[in-house]
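Coming up is one lone chain in structure tokens, specifically the form predicted on its own.
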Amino acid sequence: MSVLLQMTGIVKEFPGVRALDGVDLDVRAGEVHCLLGQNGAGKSTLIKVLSGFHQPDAGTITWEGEPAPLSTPAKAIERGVGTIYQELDLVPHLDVAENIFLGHEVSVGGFTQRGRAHQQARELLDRLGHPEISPTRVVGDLSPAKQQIVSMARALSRDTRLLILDEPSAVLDQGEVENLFRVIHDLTRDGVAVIYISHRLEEIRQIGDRITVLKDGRTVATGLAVQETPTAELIRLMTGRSIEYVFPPRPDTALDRGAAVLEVRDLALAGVFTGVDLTVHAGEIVGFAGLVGAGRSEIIETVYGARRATGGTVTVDGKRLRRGSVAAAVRAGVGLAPEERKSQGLLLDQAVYANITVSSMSRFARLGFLDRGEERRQSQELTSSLDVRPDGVTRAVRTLSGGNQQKVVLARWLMRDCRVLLLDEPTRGVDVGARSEIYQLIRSLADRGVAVVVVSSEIEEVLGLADRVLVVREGVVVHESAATAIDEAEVLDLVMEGKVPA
């Protein structure tokens, strides 16, 4: 296979930061060709760098043999790469279509041709296997695994040549993950080269063919042939060390559990689930498992109240809450970390402590002022014991990577001492050092009395994580065990089927 890009000694610095130190990396037409790093190694910047956002202040790219600069995105989109960003970057209230031709619009003689547009958007969506999203919905009704297709849909409506995927299976089930990867085989097939990028390295094996390594803004190894490669080799290049990727132990009995302290009754939301039942103990972790779309983040949404209940009810230490009130359920000691955290979570243009104390602001008040110097005095504390990184909290949040995002949100109801915590996806998109992380301060939270409940789509995770295990299908508790006594087969069987254990 040719070389199609070549980068070679990248440099690109911000204030007070240098995100790119050196970066190599040589991609051939029709291979999937894997970035791998922790966050905060460069990944984000450097698709930054090959989409034309970012310019480098160092170093060359090449196109075919040929000086390219990138020098901006309707640069780079001509040269045939189109990127699909982990926070997808659709217009909520246009429909599908809308996005798809989005600055190519389908027209004749400067008019547009509306007709045409559905049906050559209705075509990209077959082929990618999903055929039942609609040209005419508007994009912001979609889920979010529904959205990612269609910006697979825009990037593939162009001449895509160099096609970039940041997480792209995130959001989508197992089935979804499925039909993504026969999609890239079909592209390479016809010569497209593809850039993945995934902190699940089960899937680096299924679908790559060499892998790139960034640590600290830097290559420290590109090229490697995906199964060749251990494992361990991958992670203790992420990382510089050793990591057992294992779950941190549960208490060794059941009598440990504390008193009910979240206690939902017979909670429905129309058209979405029914009839659920759930009770979490101080001190316990359940899980829910289930297929995207299947009514698991909607649940915890709706006990959080950020959607209103159309029956049922939820309580707090014996108190029940007022149904659609986001302040009821935070004043009652309440915590939600979003599965959206950049749209639903936080205050992109907030410094990081404004976003920690956002939900404790009471606790900083002085004769009516607030105690800034305390805000982030505190706030760095926090900071400092989750390893966020770059450190300081008076940078803007948005200048952080994914992983370190979610330990800021999770910082806040860290702050907060709340009783309930509700975490939708805790670790999409976070690499594998920072999960161990997450795991333990999820377990020591446990540990200290919250009661905890996970929203995951990865099985593993769930059973891994969590005491107690609620499977959902079709908006419906099918089963609840505790997480040993069920495995991950049984559990697939009953979301894609049904079929109760024996």
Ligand SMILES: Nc1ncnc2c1ncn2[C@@H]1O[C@H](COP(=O)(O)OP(=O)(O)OP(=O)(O)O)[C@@H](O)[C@H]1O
Second form
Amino acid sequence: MSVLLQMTGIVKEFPGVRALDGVDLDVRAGEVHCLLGQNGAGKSTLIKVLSGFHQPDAGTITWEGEPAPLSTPAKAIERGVGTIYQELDLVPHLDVAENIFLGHEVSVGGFTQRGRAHQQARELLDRLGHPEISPTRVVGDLSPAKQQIVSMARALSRDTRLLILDEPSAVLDQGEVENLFRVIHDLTRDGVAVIYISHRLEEIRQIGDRITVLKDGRTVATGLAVQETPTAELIRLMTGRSIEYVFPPRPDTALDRGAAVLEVRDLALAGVFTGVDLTVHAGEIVGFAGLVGAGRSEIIETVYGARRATGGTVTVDGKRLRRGSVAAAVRAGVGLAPEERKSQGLLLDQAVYANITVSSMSRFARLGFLDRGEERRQSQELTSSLDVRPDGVTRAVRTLSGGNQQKVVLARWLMRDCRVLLLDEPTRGVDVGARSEIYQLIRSLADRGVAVVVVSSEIEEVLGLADRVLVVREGVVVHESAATAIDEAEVLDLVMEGKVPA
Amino acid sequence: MSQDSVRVERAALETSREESRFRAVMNSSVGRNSGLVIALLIVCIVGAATAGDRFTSTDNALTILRLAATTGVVSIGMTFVIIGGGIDLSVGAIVALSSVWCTTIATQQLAEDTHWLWMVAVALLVGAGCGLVNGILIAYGNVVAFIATLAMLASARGLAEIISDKKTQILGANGIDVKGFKDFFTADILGVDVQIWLFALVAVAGWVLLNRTTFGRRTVAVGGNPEAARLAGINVRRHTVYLYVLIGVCCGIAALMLVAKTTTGSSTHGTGYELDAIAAVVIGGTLLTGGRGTIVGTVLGVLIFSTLSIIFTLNNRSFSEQSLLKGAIIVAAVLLQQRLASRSST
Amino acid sequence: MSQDSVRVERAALETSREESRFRAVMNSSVGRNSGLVIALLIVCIVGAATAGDRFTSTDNALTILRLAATTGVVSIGMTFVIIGGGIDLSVGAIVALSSVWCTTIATQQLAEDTHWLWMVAVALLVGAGCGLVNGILIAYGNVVAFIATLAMLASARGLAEIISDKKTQILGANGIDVKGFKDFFTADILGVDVQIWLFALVAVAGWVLLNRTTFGRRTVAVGGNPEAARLAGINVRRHTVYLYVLIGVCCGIAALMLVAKTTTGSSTHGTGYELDAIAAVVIGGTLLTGGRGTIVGTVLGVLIFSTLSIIFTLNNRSFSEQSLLKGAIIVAAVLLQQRLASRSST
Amino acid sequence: TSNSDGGGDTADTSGGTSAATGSNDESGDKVVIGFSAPAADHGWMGSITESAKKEAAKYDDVELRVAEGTNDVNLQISQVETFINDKVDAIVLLPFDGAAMTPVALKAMKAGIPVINVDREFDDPNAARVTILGDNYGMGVSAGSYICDQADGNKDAIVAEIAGIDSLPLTQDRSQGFKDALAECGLDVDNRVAADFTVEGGSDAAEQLLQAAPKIDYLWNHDDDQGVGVLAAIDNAGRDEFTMIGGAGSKNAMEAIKSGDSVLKATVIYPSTQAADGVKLARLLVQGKSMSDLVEVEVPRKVQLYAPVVTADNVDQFIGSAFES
Ligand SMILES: Nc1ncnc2c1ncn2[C@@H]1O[C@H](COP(=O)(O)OP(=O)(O)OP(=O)(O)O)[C@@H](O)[C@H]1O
Ligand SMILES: Nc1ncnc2c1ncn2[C@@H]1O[C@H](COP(=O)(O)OP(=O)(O)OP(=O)(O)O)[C@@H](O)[C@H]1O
Ligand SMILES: [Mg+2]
Ligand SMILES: [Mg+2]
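Would you mind giving the form predicted in complex with this ligand, to go alongside the form predicted on its own above?
What follows is the whole complex; the chain from before opens it.
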């Protein structure tokens, strides 16, 4: 296999951070090259350099043996670099076909040919296994998972020689990940090179050919053959220590050990879900499993008051919450870590500490005046304990990597002593090390008497972390049992039921 | 069972296609603007009820359209700029400068044998030039659009005053060959003024440009998510410059219409156009934050405002009452549009 | 070796602390606004060079500050609204309505024995009331801020005209007990006018409110990412209403200052304040899209504009030249501020 | 009638000129008059519309249709077009910009509707049947001559000027007249600022002017509306070393002149009743009557009003017809 791309000694500095500090990488045509590293290791920055978005401060890039400065995204695209970014990069008010062909519209003399564009979009979506997405749908109305698929169709719509996927599986469920892998196989067979980034090591095992590991902006290992490298070795390379990748043990008394804190009765949101009953006790972790689009996010957002329920009641500690009022829920001690941290969770231009204290300001305020020193001190304690990197609570959240941003969102609710914590995909985009830290954290919160609800698309995570599991399909809870009473295959069956076997 | 489920899925697919056809209608320009259409109808009914056939006459309709034409042309340009994530406060000043410059050409510098098309060329070039300066400052100088165009507002009007020495420059006073110019811009075709045809032409061209060309789709992308547009290989800066040049040209056209209509160029022309145009665009449903908007909405917005003006004149209301009412009507129209739009999307 | 690495780490920590102290200075209000400070200095140097001690005199400084005071107070309110993700086009009209209403109280309705503080109360209440209407329309009616306040602009000015019957209402003409009012608002303390003190007071209060209170923190959150603010438990709608009430009160204060200064209430007061205030806020570095801004920047912005104005007058320049130059100067100031800000952040 | 009656008397009361017209005031055929003027953004302009309305109300055979005051020529053109569509009998028009409104006025005349042009003149004599003009140049001359008289040969006197909206031709005419008259006695304008006819604008402009000119002998302010603000600024600055002359002739300016305890010692009248004259003449025109004080069978083409100086000596004569700012 010929070397398609070679990067040597790439350096990229941001104000105050050296995000890349001498990265080497070579990618061969037709291989799946996996990029591993902890949160903030520089993976996303590296691919942004590769796609012409950032200019490296030092280092060389060669493309098929000749130097190739990728000075703008347009130049990179011209070479055949197709990228699916970690943050969704679609235009909300354009439709699916228009997003797919943005920048290289199907047109004659500047006039778009919508019929042809729709047809080609249709073909691409069919190829990706998603014929149900209409090319005329406005992208802003699609769920994150479907938007991801549109991004993918966009990358495929060009004559792509190198496809870069930055944590594509973060918003996909297992069925769709399989589907994605099928597409990747097809591509590599045609000689397309793929760079694949993920924090899920089992995925790497399934799909990858070679691995490059980044740590603190530096290449610590490159060209490792996937088959010959044990997982423990990978973790050691990434983190510099060895980590037991396990879930914290459940206390024996996990089930029904405390008083019922959160009680949801017959909750409904017209057109999305109906008749949801849920009781969570103090010290208990309840997990929601289901396919993407099953309506799990909607359920917990409605519990939280972020959506106005069309029926049913939510009570916390016996007190009924006002419908559609987040403020009431927060006052009653409920917290939510939302699914899309950038658009729903964070004040990107604000300092880390301001993001952490935003829901517990009254604790730091006297007559409305804030004690900023105390805010920073307590925030610092939290971020240190969560190992948020880079350290320092006064930096703007925007400059943190995806995984570290997620930790900041969690820290917000840790700062506020919650009675109920609703976590939507809490480990999405979080690296192996931090992941087990977050699991420990969730468990220790439960041990302190908090009622926790976790939504996750990783069945393994739901089963491993939760005490009790609810399976949701198309807006209906189809199963509820202790986590130990059901296994992964059974959950998959429940979740997939009604789906055509491929 | 699996066959059953296949059938179910097909059915679901079909419904979703049905639905999408319905959505397509509701998302079409007319559907999305049904609230505005109704608002305009209500305004017309009020007009007919209070002023009778003085309102419903063809002459009156033409008067409304003539009134709408000048700001209308500017508003079409403004729609593009706002959808593209910008704003232009300098439109009125650019209209003034264009009108002054082209009448200066006509009254002072043109030799006997020079054609009036030179005036047209000058007006359009001045407009495009101002737009170019705005665009470059905004796209390459990273000056906020609000500030850059505010600065242009001050400068262009100042320059217009200096060129015209604050005098109203009258066409034909000692000018040359301007008859052709006036004849062209004040003629009527099929009983409708050229100015109205021009407005219609600009509106239709704007619609096609926005909805049927790569330029239009890129405008939406640049305004909706500039980062994504850049990543898709679009030259966001250059596109931004194009947008300001486009609105500059629209200002040039408006200046020509105004010069023909008043036979004058003056540094006071176009006063307040910025707010009028922005108001028409925003009431037409274009998001001020960019990324979404319709030409049809803007045209309806312009028509609502000019119809209101004429109704007030017909009914002999005092200016203060008008102001008071205008505020209430604007809010009512927006609320109506909202209710209907939210209904159509569910 | 492990000791070594500890030492290295300490050193790194120290540098980072050093660095962070440096960053803190650069990120402080003054640091972030160094470009504006320099722009103001340059403007002052130009003033001193062209007008000599007529410019550098204390009297002149006071004149500049007096000129800045009224729009300054409104601009402070505007800073909050814009940081909070909104905009208010109705400030000028609210100032007019407040001035008319409070002088009506003074000249027509007050009994002999009523205190002039009633005037103050009325002006503030009228301002707050208009702000409340704006806020409710925007936050609960979901009307775009631009449109809602444009409607308020028309309505408030219309109402002011109706109440005053378009006449200038002169204080003390047949009014009662207004001496106390005038005495208070035109007095000077330590050689500086009360109006200037008021401006300073509002600015300092604004700074504290924005930077040191939960209200300010919420304002930034609401403007920066309303959805995230909502999910964090902030009542975004109610907060939005507060912001418009706040700017309404600022308009009330400005109206009082204006009434005292001109001894009149008039429906023409406050004309053009909206653009002046927005321009000062934006040139001061506040993002028009919300979520970020400084009071110090706004104050500097206001001062730059009023100093420029005085310099032109001192030099007896024509208004047109002023306009032409003003545009260029605005752009220059913004570009300068940008270059310096980007340098300070690297 | 004497010259000084020109502006003042017309709207004074229904007495004055009207008394002498006798049968002209008797009710005749119904007359519909369209009226359009710039935005009433200051007292003088407000008074223009108001006195026109008041005059119309005196006749039960006159229906006055008043269009929204506007400073947008485009809108004003539409208003006149609406009047033409409406087939009104006459149009009284105070244009925002005379030249710019000429084409539509011509259109009205062609449609057989007489146009009475008030204050700001069209550039084509055929565009109006009657033109009623104030005398802007004359205003400047009156103010300048008054200062020359007062200065009495002192060529070092410092003269300042606060103009109205600088981009209007009328402001330029006033300033030109002022300059020309001052030149007659060897004076010139040392400091000049422009305001915008509003109180606030006057206050700001005056404040700056006073700062720019540490010593002033004479100050002419074009407009008494902005004059309220100018006086407030002078008062706040504690300046009283100069004599101030006003313009237009508002009621409170005249009261100040009468009381004599401010710097304002005189004002130059610019009648705010021009449009009322226009309404009256429009009625006569349509009803085929003439001005009964004249021998002519027809209403004349052009009437130019006089710009007298009001001082403490003659203020009582004018104060009755003054407008409220
Ligand atoms: N625009 C920026 N300004 C300043 N610092 C930045 C910026 N973008 C990234 N960084 C910093 O660069 C480093 C690398 O970030 P990057 O996003 O590449 O990490 P990552 O490996 O993709 O992590 P994750 O797995 O969490 O997505 C981080 O320390 C981050 O804070
Ligand atoms: N803004 C929206 N407009 C229209 N439909 C929406 C919108 N948001 C969500 N939906 C639809 O609601 C359903 C549930 O969506 P959602 O993706 O939140 O479910 P989920 O179970 O939480 O899945 P995920 O694992 O992605 O969080 C889907 O059919 C989705 O398409
Ligand atoms: Mg990343
Ligand atoms: Mg979800």
